[in-house]
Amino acid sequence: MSWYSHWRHAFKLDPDKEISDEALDAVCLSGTDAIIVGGSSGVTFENTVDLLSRIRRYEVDCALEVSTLEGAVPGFDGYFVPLVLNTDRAEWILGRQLEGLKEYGTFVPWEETAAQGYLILNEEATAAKLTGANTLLDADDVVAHVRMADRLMRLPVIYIEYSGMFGDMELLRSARQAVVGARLFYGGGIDGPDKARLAAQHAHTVVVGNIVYADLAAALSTVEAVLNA
């Protein structure tokens, strides 16, 4: 059993978004089991560490995604590494994570430290941008990237990631059929409770990151809609 093992539903938040006092209280307080830390741009040590010492407040479990070296703060629960599996840019799929290592692999918690292989699908995702992700995958495609990161790689966590709308459930009902290893997380366009529901149907963890910020009512209604899928 992994640390992230029990985990259905998780709030995302991004250092270089601001949340109030109150929004945070209610997210952190919602049922959630799990928040976790990382965005695409403009994540820094100092807003990093900032959001970090205000969700250390509650009990919910909280990791990082380290997604840049400046970002990279001690004294999260769990630390996710991600590996972009649908892109050509080796810099996304090992150069970054080797000069992190060369820089911190000493201080790293291992045992709390885990791959992420990410499928970015929509093409006008900030993520998908900035690491050249091929996003025009069929089913065939998808299956083929689930079973080598899950069989081939043996990551531990697979990412479905649509951020910015909602995904093929198809798509994901075929990546959740082709998983045996991995833990399936998907993340994109969740923006109520019915959409929550259908996501919770296919992936073993379904995340929940930018209505947090544009309807926070909404965003806390995925967590019962998920915990109850």
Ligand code: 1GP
The other form holds:
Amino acid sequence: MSWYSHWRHAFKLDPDKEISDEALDAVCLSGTDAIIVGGSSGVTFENTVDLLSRIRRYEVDCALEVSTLEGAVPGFDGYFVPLVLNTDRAEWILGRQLEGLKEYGTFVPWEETAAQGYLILNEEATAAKLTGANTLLDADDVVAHVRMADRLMRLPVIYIEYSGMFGDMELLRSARQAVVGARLFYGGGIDGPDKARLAAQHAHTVVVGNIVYADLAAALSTVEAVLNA
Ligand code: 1GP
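Now that the form predicted alone has been shown, please provide the structure of the form predicted together with the ligand.
Shown next: the complete complex, the earlier chain at its head.
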């Protein structure tokens, strides 16, 4: 059992986006299993500390996705280190991570740190553009990537990422069927209970992001949908 292995539902909050105290209160008390703090751009030490300190008023688990050196902030319950599986650009697979380890390697809380093997599948997503992700994967490609991550590399988390659009549930199903040891996270385009329920059929952990900022009530409705799925 790891610190995140009981999570069924998580909200992902972006330090670079404004959220009111009332909205944050509703998110943290929603019954979600965790808040993941992370974003693809504009993440700084200051805005990450600020968001952490506001979430810390609540009991909910709070983890950081460490995607930049500047945004590596102590005090979270757990840390995820993303590695992009479907890019040719080594800097996103292990380059930046090595830089981070050279700088902060002695401070890493290893018991609370987990690598996430990311498969970024929405070509329009900021993360896909930034990392040069090859988003045109079919089911066989997805299964091969999952086996690489799960069986060969023994990564503890595989993250099927469609940030900004609802993904192909058949591909997610293929991923789930191939996974043996890893936790399968899904995120992207969940805008209410129906899509949340669909994703929860295959993913171990369903991550809900942008809708928090666009339609809070719809975001909150995903918690029960996932927990009851
Ligand atoms: C983003 O996977 C998360 O990293 C959630 O995606 O913002 O589209 O919900 P959305």
